[in-house]
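The chain below stands alone and is given in structure tokens; this is the form predicted alone.
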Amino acid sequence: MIGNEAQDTARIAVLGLGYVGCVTAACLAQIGHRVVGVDRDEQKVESVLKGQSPFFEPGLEALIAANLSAGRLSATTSLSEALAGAGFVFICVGTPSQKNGDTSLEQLRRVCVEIAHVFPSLPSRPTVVVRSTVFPGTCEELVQPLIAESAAVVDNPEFLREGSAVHDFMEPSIVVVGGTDAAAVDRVAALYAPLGVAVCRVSLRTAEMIKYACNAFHAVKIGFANEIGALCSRMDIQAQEVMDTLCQDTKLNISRAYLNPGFAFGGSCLPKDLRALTYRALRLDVKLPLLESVLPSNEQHLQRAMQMVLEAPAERIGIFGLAFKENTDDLRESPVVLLLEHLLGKGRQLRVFDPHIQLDQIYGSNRNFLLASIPHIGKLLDERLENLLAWADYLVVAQKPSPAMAAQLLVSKLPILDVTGSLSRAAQPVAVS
């Protein structure tokens, strides 16, 4: 066992001993917890009370044995038996896709009234911890209203993947609780202390929002080296050492580069190689649906970006950025131009800044892309940053701003419609003010 049975030790009931609940039962308890497993099925509980494992885990069994004879794990059919003098009651119920593809949460609700209807007996309420995968709002719309509003309720969602959970629960990559009680979100943190790891404190809806994002983004990492290596093997290329190697590079591939929600992407590289990547593959047969997807994604962020803009309330909008990207002065392909000839094509009032363009300098293709897409953009060009705050009644930041920049776009007390995330530090480009 990871640390001792102290002072620290919580009471906890988790309910459901699914493939989720039995792992978190038997490792709660293993971290020195007491820990009672609820579940309908008696088949599961009298496994369970047998030291047995209700289905196949590497490690879960022995955990279960080991436990149950320590007097550190229990299991039962009674909800009100386990509840009582719980401090925690976990929610591992099952939330399965319905045919629609929502989620199903009618075993979640049910357990919720259930809790509901034990709650009044008991002398304290326990928080209330769910720990089933439930999309963002649920435990704000569903779960909190079942079990009345006097119990604590975080989120808590699990990061066990199958053939290794028992591992991934004593060595997590990541451990989360979510909540609007501070309080209730220390205390289940605390629970994992023994661990040993850093506890990720967020918001309620964060914290189920965030199980999603990593499925999607594992999902999403699959697809991504399936394709590669689907064209790699058409190709006669060894997919392996090339993702081998892409994965080598650990600034840009294997980080958080990239991974900040803002602004369509652009500039000379990444639309022209997504082209002739997926245009190639198609030659050969092979058709790349993630890859090919990433273009028209690209797309309608920007229109969702222009759309934003097209319902602000102003009449002068003054534009922060033209190049693609910010420190460069390439405007090939920059979602900016493309922003500004739907704006204008709208018959809206715009000016420009962008520290690092100046029409006289632009040479080349630079320059003919953008004298191509905006013909008159010479009479729309600010050449300091103050005379386009001076002029504007609504900024819109469509590049990230230096720190001095930064700060000089906030004094202005202009309302902002910050794209790129970089001001507001928002998931999702957000009017601030």
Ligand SMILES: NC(=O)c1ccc[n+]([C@@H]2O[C@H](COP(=O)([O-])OP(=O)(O)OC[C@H]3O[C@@H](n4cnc5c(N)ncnc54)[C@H](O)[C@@H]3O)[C@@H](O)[C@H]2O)c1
The other form holds:
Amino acid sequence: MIGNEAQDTARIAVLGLGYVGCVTAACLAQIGHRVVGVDRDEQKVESVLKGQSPFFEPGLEALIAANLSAGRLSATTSLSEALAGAGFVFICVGTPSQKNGDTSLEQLRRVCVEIAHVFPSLPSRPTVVVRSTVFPGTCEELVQPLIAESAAVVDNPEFLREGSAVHDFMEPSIVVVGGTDAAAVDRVAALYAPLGVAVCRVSLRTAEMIKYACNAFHAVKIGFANEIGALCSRMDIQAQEVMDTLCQDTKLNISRAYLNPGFAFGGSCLPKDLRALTYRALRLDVKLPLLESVLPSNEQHLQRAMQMVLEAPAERIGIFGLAFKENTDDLRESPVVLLLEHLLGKGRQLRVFDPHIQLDQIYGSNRNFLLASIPHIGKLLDERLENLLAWADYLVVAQKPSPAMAAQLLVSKLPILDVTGSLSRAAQPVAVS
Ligand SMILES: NC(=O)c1ccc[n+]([C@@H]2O[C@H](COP(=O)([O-])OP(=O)(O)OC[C@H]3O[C@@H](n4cnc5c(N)ncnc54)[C@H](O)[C@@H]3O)[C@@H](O)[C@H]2O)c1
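With the form predicted alone already on screen, would you show the form predicted together with the ligand?
First the chain shown before, then all remaining chains and molecules of the complex.
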């Protein structure tokens, strides 16, 4: 069954007319493309062919009806009909949870096998666009081998929210297109040109991962706001006022600050204040599992770094950075101190350089702390970076270096383990077109 069929070489077949597929099909038609939606569920297909939405979603029914009568949208249960002449196949089938938490790939596997059966009858291979949420590696390891090596596979995750899905498509927060075939990525990115948005062109695995990263981030944001809200209400504080004020800070709070994967946090404030917050909440009988998990998460992250350094093929390890971050000489709760103590305990030979911590130049509590509390670390300090680089056969970057020092580290030609990620960040900016 197929209605208002438009024979056009740039036609798009959308497989799966669920929440994502139906919105994708109607919206792609609305921005000028010729779209055929496919579903094995006859009721959904019939519903679209009658100009009705198969489910409630604000604005969707009007879009379906308008594009159906304009001849840009159609629907069918026949995959081969939909694929004939299609330049793109958008896969929007479900990837529901299994009992163990993993995603079920049954619908995806089946639809790929069906596409592969139709492909030999087509004069040219359409670009396969995976819109369903799939774990990184799925496109490479499952979709590509199943459909055919000759077809390009691109991941274009969907970020719509049910209830505002049409609006989210038309005014997207982000459009991500990932793939190894640059021409295919360009073709898919070009479909969104009428929206006038910059498309993030990334690798296939990054595109798959971004969807999970975004959803995890959103869930963490909600959990954070709710835990702060729960504590506020227990203490008779206006939670909304707290969060509204928090959101006023667009430099540190609602910004990309603190969102770079790197080394564990430390210092005199974050660990101390998190401890106090969770301790006081417990005393008030308010459980805050998300906030309580942050320090253990940080410790786990430090453990990973310790393990990486221990596994490094190194005899003499030079450590760049001792304070908990760059541009300070504050040693309180520096994760580097814990890292060094762990490595010393494992018998490693170490020396340390920190541009702001030199025994003859630091005073007061920091000097006392260094000499009295961690004299074993104080003894490892090198006064000059050149000395450290000449002595070491392996370098661990534990603090973001200044551009000049980064250049000095890189020309040393020593093998480098950069636990801060800052050197690689400088070398690999994110590609956004
Ligand atoms: N619902 C959301 O808000 C949302 C948002 C972003 C991403 N996603 C992701 O998008 C994907 C689809 O989600 P959904 O909520 O639209 O799922 P859904 O279950 O509502 O729709 C899936 C549709 O695919 C059809 N289908 C399955 N196998 C088929 C086949 N072989 N041939 C033809 N049709 C077939 C089903 O009949 C169904 O109508 C999932 O991976 C989901 O995680 C969902």
